[in-house]
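To begin, one chain is listed below as structure tokens, in the form predicted alone.
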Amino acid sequence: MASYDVIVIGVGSMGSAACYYLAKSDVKVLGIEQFGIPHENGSHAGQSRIIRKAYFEHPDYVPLLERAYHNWKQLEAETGTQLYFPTGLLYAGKADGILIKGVKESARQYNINIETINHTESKNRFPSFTIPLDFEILFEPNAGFLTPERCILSFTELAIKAGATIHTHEQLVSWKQDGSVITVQTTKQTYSCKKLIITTGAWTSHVLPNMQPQLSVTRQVVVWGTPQQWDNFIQRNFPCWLIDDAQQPGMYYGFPILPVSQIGGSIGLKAAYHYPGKPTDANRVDRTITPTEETELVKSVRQYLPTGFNSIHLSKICLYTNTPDENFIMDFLPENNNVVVAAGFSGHGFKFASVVGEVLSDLALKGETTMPIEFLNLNRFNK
């Protein structure tokens, strides 16, 4: 039986980062991934992910974001590859809506640079947008996007370089703890370890059935379109954006057209709807996208980008793993400080991967972290 100090189950967004920080700490680490690295079956594919500091969800996330930005910069320096692209981020919504109020509150508490833009200025700076006159417009210049596949590959490569063992196309069958030893059985082999980290995304409730009440997996549609004027929407002319739709819950968001020759991924202008979609099981996802699903999404986005989606070039399915309060879970399993879980990132977690990996490493090796994650513990669901 091969023995390790720490085994990480799931080498995606959070797991690849955890493997990297563990390997840098000079411990014997094994990462086990049921698919390839990266892959399109879960939540991390799709070419781009927004990163922002003025976090409307809750100001408590901002210290984690500050550390995440720092860690992404360090990863870029170590790899010599640009992973974060500061395009700026346009926010729009009603002044009393959750988005605008939340952005302002986080910016106020942590002195984050946010610009207030009137509609005339918006038309001059961002002519491709049509923003309702009763919406407020904000702009965060230091926001932008990350390239998730390259981030995950970078973490994985550096983890291996630092001594980690990474196994792909190997599925967890079971795990159990006997005294101070944890035994991990996969479809290929049996391993033992002292500490176990579980970062299995949409499969978490399969690995940890007791967490099923706290996690629901939903199917999310993402589209890439062809605009009327391509150059209006390329990276140097167009920002990332997030708009609080007043007609229904949730928000629409998107990215500039990215140069696939440099970044890879899908061609065109990307947009999606940030709100839990149809419930699904990670092992039985219907990845067929109906014309109605495409049409409804594009119709809504065209309210704000009337020339952005002349036609649909491509559509894909990704997965959200949602908690009841849409906040993450990062904690030890109840009454077991040898098993750490990170899950329930609720469609807004990728930007945190660089700090989550560091936190998971600290929890596994030190039993604690200096980062403020108390609001993300499992106990909150028992109150």
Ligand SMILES: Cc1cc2nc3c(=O)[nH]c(=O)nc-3n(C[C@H](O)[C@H](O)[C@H](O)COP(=O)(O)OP(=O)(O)OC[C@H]3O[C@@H](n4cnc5c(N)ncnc54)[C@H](O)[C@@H]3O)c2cc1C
Given for the second form:
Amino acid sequence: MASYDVIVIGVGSMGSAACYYLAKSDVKVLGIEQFGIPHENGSHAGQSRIIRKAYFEHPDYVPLLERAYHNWKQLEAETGTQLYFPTGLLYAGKADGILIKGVKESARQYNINIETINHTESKNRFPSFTIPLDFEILFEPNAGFLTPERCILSFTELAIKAGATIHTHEQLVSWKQDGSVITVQTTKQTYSCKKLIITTGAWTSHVLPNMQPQLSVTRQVVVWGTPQQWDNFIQRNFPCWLIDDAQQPGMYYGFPILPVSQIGGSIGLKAAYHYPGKPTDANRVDRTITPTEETELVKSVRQYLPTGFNSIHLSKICLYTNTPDENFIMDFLPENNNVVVAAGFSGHGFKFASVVGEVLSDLALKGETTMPIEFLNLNRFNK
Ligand SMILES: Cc1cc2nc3c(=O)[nH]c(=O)nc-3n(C[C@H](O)[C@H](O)[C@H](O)COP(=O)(O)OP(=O)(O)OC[C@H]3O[C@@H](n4cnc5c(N)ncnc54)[C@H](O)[C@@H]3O)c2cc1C
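Go ahead and give the structure of the form predicted together with the ligand, now that the form predicted alone is out.
What follows is the entire complex, opening with the chain shown before.
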């Protein structure tokens, strides 16, 4: 039976980063991924992920984001590949809504550069947007997007170079702990390890059934469209954006058109709705998008970008794994310092992958982390 210091189950966003940090620490690490790396069945596909620092969700995330930005930069330097694209991010919403209030609060507490934009200035700087006059507009210049597939490939490639073993198309079937030894059974082999890291995204409640009450998986629709004038929406002329809709509980968001000949992925202008969609099971996802789902999304987005989506040429399903409070879970399993889990990223986790990987590696190898992650513990659900 092959034996490892650490086995990582799930080599997606968080697992690939964990493999990288573990391999750099000179331990014997095995990453096991049920599909290829990357793939379109989980939560990381779709070419782009927003990264921002004035975190409306909670200011406690900001120190993690500071570290995440630092780590992404380091990864770029090591690979010689651009992974983070600083386009700036336009926020709009009612002044007393959770987005605008939350962005201002994080910016105030952590001194993050945020510009307040009046409607006249917005028309000049961001002519493609139509923002309701009762909305406030903010701009975060040091926000932008990451290219998730390239990030995951970079982490995986560097992990392998540093000595990690990565197995694809191999699925965890079960694991059991006997004293200080953990035995891992997959569809292909049996392994043993001292520490286990579980980063199985939307499949986590299959791997850890006790966590089922804390994790609900939803299907999220993403569209790519063709605008009236292509060049108005390319990266040079158009930022990432996040708009707190006054009529609906969630937020609409999108990206500029990316140069697919360099970056890969889908052609066109991308937009989606950040709010838990229809509940699903990761093993039985209905990936057929109904005309109504597409039409409703585009109708809402057109309120803010009237010339952005003349037609839609592609729509896809991606999965969110939501916790009850929409905050992540990063912790040891209860009463078990040998098994670490990172899950429930609730549709906003990718930007953190570079710090999550480092934290997971520290938890597995040192039993602790210097990063402030107490608010992401599992215990909070028992209170
Ligand atoms: C439409 C959409 C838009 C998003 N936009 C943003 C954004 O703008 N900014 C942002 O920061 N975040 C965003 N997110 C969220 C972010 O992408 C996720 O939080 C993040 O990808 C979750 O990472 P993960 O490692 O938990 O899951 P994944 O990346 O899906 O990785 C989990 C991996 O585990 C593997 N696995 C599962 N079970 C097993 C098993 N038994 N054996 C072996 N392997 C297994 C899976 O195959 C998968 O590869 C978005 C998500 C979606 C769906």
